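In structure tokens, one chain follows: the form predicted on its own.
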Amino acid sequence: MVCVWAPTERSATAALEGGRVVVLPAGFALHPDELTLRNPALLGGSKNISLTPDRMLKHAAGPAVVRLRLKTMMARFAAFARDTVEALAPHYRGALIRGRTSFRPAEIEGRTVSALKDDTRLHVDAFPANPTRGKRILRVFANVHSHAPRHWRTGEPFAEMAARFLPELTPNPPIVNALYAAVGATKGRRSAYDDLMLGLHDGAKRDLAYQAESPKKPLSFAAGTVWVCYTDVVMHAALKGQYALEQTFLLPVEAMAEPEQSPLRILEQMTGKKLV
């Protein structure tokens, strides 16, 4: 997976939609009164602190004054992330749907989690409880560590990975997804696309032979670096690092410059079926 230092908006958009990682060598910096927020003790029983689009802070510990600083910092990053994406791809303006903002103060390396929650394994993103129904998952990251890099690994092109796992997958019957939505297990009804994307996510993470043998490239993001990619199509794994911010956006496929490069269109072509 090629890492691009985007020189123009056209090349940045083409790189993003082509499944690459767009890297900006400088961008978001913590304010002096925010430096003490680089503290894993502020995690409240989860691996990340999150800020919802309606500005509710979740999974944060500490006194009210500290939580307010967290909320302010994360809201500032959310605004920065939107400005960054709209500068890289101006035609996305007005189409971006803001998702959650997260602050990740824990060290990735050595964390004990289940296979499906292990982000050190190559995967594409899919949300079990929050179906996108074909919308793209575009994410902006910032390494806010004082000095240490954040280490990733990227994998093979999406279509090649999908060709391996797709034959093993079958979408749920529509009545099952309707039931999930009715009982609140999902926020909205999953589509066949959501079922297949979740199957690709889970299949890749569970397959230790694939994790060991599939093509991969290392990426290192220095302190202060900002990077942007469609994590629903970029096979990626976060291996090591501490203190990062992340902003998720959803984007309708129709708002892309090249909709045929979306995972929705790729999977529809591979299956010969309408998936949403």
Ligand code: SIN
Given for the second form:
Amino acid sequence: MVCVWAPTERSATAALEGGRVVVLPAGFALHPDELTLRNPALLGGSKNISLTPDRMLKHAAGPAVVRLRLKTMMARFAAFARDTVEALAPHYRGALIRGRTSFRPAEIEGRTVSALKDDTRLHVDAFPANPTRGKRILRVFANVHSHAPRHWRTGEPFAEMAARFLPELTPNPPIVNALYAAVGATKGRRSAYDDLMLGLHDGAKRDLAYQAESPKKPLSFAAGTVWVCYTDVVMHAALKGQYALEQTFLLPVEAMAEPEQSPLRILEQMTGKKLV
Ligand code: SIN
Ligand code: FE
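For comparison with the form predicted on its own, kindly provide the form predicted in complex with succinic acid.
To see the whole picture, the full complex is given below, headed by that same chain.
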């Protein structure tokens, strides 16, 4: 699963599109005046602090001066993440759509959340309120803890997971998705693809037997490292760790080097249907 990228090996684009996690040893470092931001008390009633693509800071507590510092740090990480992806995968230049930036100051281990929000369970990412209509979810992470690693586990290949859960899933009738969009429950209209991806996310997280028995591998990221992967295809669970930054990019399937490796094309192949 893991590919510690070396320019002499196969291209990082191929590794990412093949469902691997690309780990970069040289990472993103906090500035001295940002070190005190490693504080879970700065969370304002959510799992993560977010910076929207239009530069709005969300779910941050604390005085204005601290929120400004958070915003500056997260914007700097967003720029770093774009440079990183463009250097790793020059093919994507010009096609990457900036999504949210998140700062994750809470310890993962021991957090009490509902099954569907529980990221310690293996899953692929799917956004309930923000349908991608087939676009890829490419994420850049940085462990900004002073010394502790962030512990993940990765699971079986996407197609194998999908073969298990797909038979249980039916996309919503289009009228239902139109209604969700009309009342503002979703940002734009969900496609059958979004319904299936959310179904796979929920199906895997709800199935405790699957969680216990499915193939898995531990993967830890040392303090100071950065990693990149398509979290819509890499089965992943975050088990333990504190203080990470994450940047989401969306990428149109047509901008991939090998679009047939996208979950959209894989699911279309498996269902025999057009899903967007
Ligand atoms: C996740 O995407 O499931 C969580 C990843 C992390 O916070 O390390
Ligand atoms: Fe996830």
